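Just the one chain here, laid out as structure tokens, in the form predicted on its own.
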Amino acid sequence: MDLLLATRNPNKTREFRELLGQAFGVIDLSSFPEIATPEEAGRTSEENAILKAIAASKQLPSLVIADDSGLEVDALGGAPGVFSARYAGENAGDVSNVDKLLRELRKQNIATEKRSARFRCVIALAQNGKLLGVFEGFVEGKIVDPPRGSAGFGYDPIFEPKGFDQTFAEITPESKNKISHRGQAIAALRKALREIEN
């Protein structure tokens, strides 16, 4: 089954391909430069995922999936949340976003044991401008400082999942995929896609 992932983030596309497996052909919007991605104006990850999936599905006939993932840090009132990708500014990269988050925690003098956080992922599935389903996953953990590890992307070097003593950037991609927020949401999505197929 072929799917269009409404993103131009190659790291996200790679992770989706790994998690969905060979039964699914995943292409992303880098194959369609003429398609504009809508502004992520939603107040929640669910609203943003739906917005992106429906917009792309109106322009292409294939099944479209879009995800909105974010890191929620309890000591920062749930920030960066829906602003995770642009926490340090509209075109900020991963390093700038991580630096800003750690600066905020240091500024407030938040102790390590009080740095609880979670990664949340919401995936929307759409076709022909209609929403077919929404799937969610999350993983609890804490923020570590300084960053550790070189695998993964985004906030992975500062997120240590519960029950582990390594960050997402230190564990293998296979281990991460088994427990990650995106892994959980994709497992639910895969089940729904199999039902559509049958």
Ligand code: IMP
Contents of the next structure:
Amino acid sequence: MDLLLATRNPNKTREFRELLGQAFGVIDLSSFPEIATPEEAGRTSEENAILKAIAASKQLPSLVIADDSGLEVDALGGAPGVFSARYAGENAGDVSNVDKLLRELRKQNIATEKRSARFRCVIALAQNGKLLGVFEGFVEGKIVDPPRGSAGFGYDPIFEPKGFDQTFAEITPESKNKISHRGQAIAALRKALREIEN
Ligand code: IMP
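For comparison with the form predicted on its own, provide the form predicted together with the ligand.
Every component of the complex follows; first up is the chain already shown.
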């Protein structure tokens, strides 16, 4: 089954391909430079995932999936949340976003045991401008300082999942995929896609 992933983030595309396996052909918006992506104006990940999936599905005939994900740090009132990709500014990169998050925690003197956090992922599935489903996954953990590891992307070097003493950037992609927010949301998505196929 062929799917269009409404993203230009190559790391997300890689994880979707790893997680969905060979039964699914995943292409992303890097193959369609002419397709505009909407402003992520939603207040929640669900709203943003739906916005992205519906917008792309109005412009291309394929089944479209869109992922909106982010990190919620309890001591920061759930920030960066939906602003995870642009926490340190509109075109901020991963390093600046991580730096800003650690600066905030240090500034507020948040103790190590109070640095609980979770990654959340919401995936919307759409076709021809119509929403077909929404799938969610999350993983609990804590923020570590300084960052550790070089695998993964985004906030992986500062996120240690519950039950592990390594960060997402220190474990293999296979181990991350087994427990990650995206892994869980994709498991639910895969089930729905099988039903559509039959
Ligand atoms: P968006 O879903 O494109 O709005 O961006 C989500 C942002 O959250 C990414 O740019 C990353 O900074 C962060 N993020 C989402 N998932 C992960 C992950 O699996 N590891 C690390 N950072 C992530």
